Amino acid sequence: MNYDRPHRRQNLLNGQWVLVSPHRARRPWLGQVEKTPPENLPAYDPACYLCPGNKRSEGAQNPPYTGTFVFDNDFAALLLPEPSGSKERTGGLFIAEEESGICRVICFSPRHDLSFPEMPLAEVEAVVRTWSEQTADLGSRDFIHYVQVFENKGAMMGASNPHPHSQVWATGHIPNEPALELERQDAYYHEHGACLLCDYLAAELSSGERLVAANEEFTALVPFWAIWPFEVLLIANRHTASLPELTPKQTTGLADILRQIVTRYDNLFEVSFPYSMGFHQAPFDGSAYPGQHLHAHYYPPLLRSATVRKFMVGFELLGMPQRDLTPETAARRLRELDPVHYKLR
């Protein structure tokens, strides 16, 4: 097939398609292209809610913390179950039913100024360990069916703080990308008694043009499917299942692959990349999923430099998503980027 004329891709993991426009990457563009200035952020931040000792917005103090540091969202999404236990449902054309849940924040370290490219790998591990006693502590509630690690980075993508930080949402019921993913998997194994993701991840190390960084235990690629200029798709190497079931050894190799993606993405614009991205991983439930592999989602919104962004409008909003840059284009404009960040150079 040849890809450079228009074509329709398909999203393995929801069924769901991308127009793929190539020759539209050739049109002249009017708009400014432009470096931001650097961000000279300090190490504490008195004004900080996030920092060490400090007072949170809704009076609660923050202990002087040395690592990470996890505590319930002050504006939380999502409540506790009433008392009672009782669970209300509408019907007819105007369906809503309850939702419970619990919201935490988890801040990577102290450091005001420090995002995972410039912290030391045992930092970033301690964050991967975090993340997954949170997962197991959170998915172990009786009325939590799914947990969604998650983290937003930059004012882009709707950060309202610059510490960083992530997420997890735990809820009652599998959100709707997650469940879409389960099904597609689910079918898959069913069909062909084999994992989708198992499969992919093979055909596109076979390939090679796609991939972005790897290690013995983690792979990050440009997925076939990608809607976002510079969307990253992370995979585990061996089926695995969710986070809490990650090795010492998955552990490390998570965290090192979390670092070299966000220091390609930091070093293509020389700029704090903005991104949303997040976990996928089995439901608790209490059904058994043997196709659902772990994997996390990178979804940032910069295209052609550090001040001009992609926006989902128009067709894209009406229609389906499209783009211009082919996902094979993006995965070598990051695979070749140097892997030391820029700011330690």
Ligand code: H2U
Given for the second form:
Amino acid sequence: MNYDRPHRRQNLLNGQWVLVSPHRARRPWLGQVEKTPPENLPAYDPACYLCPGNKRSEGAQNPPYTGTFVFDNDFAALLLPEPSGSKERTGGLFIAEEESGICRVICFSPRHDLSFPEMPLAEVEAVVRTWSEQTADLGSRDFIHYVQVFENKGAMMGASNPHPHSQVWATGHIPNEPALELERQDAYYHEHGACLLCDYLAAELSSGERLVAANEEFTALVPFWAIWPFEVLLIANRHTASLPELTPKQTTGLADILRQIVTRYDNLFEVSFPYSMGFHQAPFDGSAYPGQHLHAHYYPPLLRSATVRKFMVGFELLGMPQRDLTPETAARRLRELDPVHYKLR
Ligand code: H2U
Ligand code: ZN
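Now that we've seen the form predicted alone, could you pull up the form predicted together with this ligand?
Once more the chain from above appears, this time first in line as the rest of the complex follows.
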């Protein structure tokens, strides 16, 4: 296989293909130029609806919190099930069914200005523990079958506020992306009697060419099938199904690798690097998922500078995703960056 010529690669987790066109990486750009995010935020912003003590837009007041802070989303996309709610599905050509759930917002710390690389490790660990506790709490409800923890970072990714925060949406049904990945991981497990991501991680570790950062508990790499220019897949080194299963050592390892990833991202263009990230874990529907392996996806939009992003349009929207920069080149660039955050040098 000549990886210098246009080729297709398959995503083992969802079965989808991506077109890779390495010969095209130096195309000129006369298109949209993005704004860079503000560099120096205040530690406290009186106008921020996430800062301690402030009023949120619907009138609730944040407590003077000192660690992580969790609240029910005031504009939740999902509502609790109605006691008399119907479980039925419409049929024929108009298929619909009821969906219920719970949406919460999780602030990382009272500080309006600090993201993971600038927070002490113990405080990042507290965020990981909060994600695990929220997952366990929401996953234990009988009407919840899946818990999606995610973070939108930066205005470019639709984050409504620079105050470091994440969200958790717990749903009655398993959403599309994890459902597809579960099916593929399950099928691999039944065919090979082994876990897909355990095997994939072993293969990546022996190749080394797509590795970005690692510690004893987690490995961050640009997956062979990455769609976004600097996409990262974060994999638990030990087979683990979900966030609540993390041992104290894995919790520390996860906190450490989260800081390493964001540090490398921010150092790439010396800017607060935007992304959407989230964890995929086993569902909470009472079934066993022996092939499901805890991992996180990072989908960052930036391509060649702090102001030029990749657009998923045209052939990508109508046909299939396409990339110019190879995953191997992206991984090498991230790997070769200074491991110390540019703001802390
Ligand atoms: P994002 O920045 O990722 O959009 O998350 C912010 C969430 O906070 C968003 O889902 C909620 C929005 O509904 N929110 C509140 O719950 N209360 C507010 O006062 C403003 C925003
Ligand atoms: Zn704030």
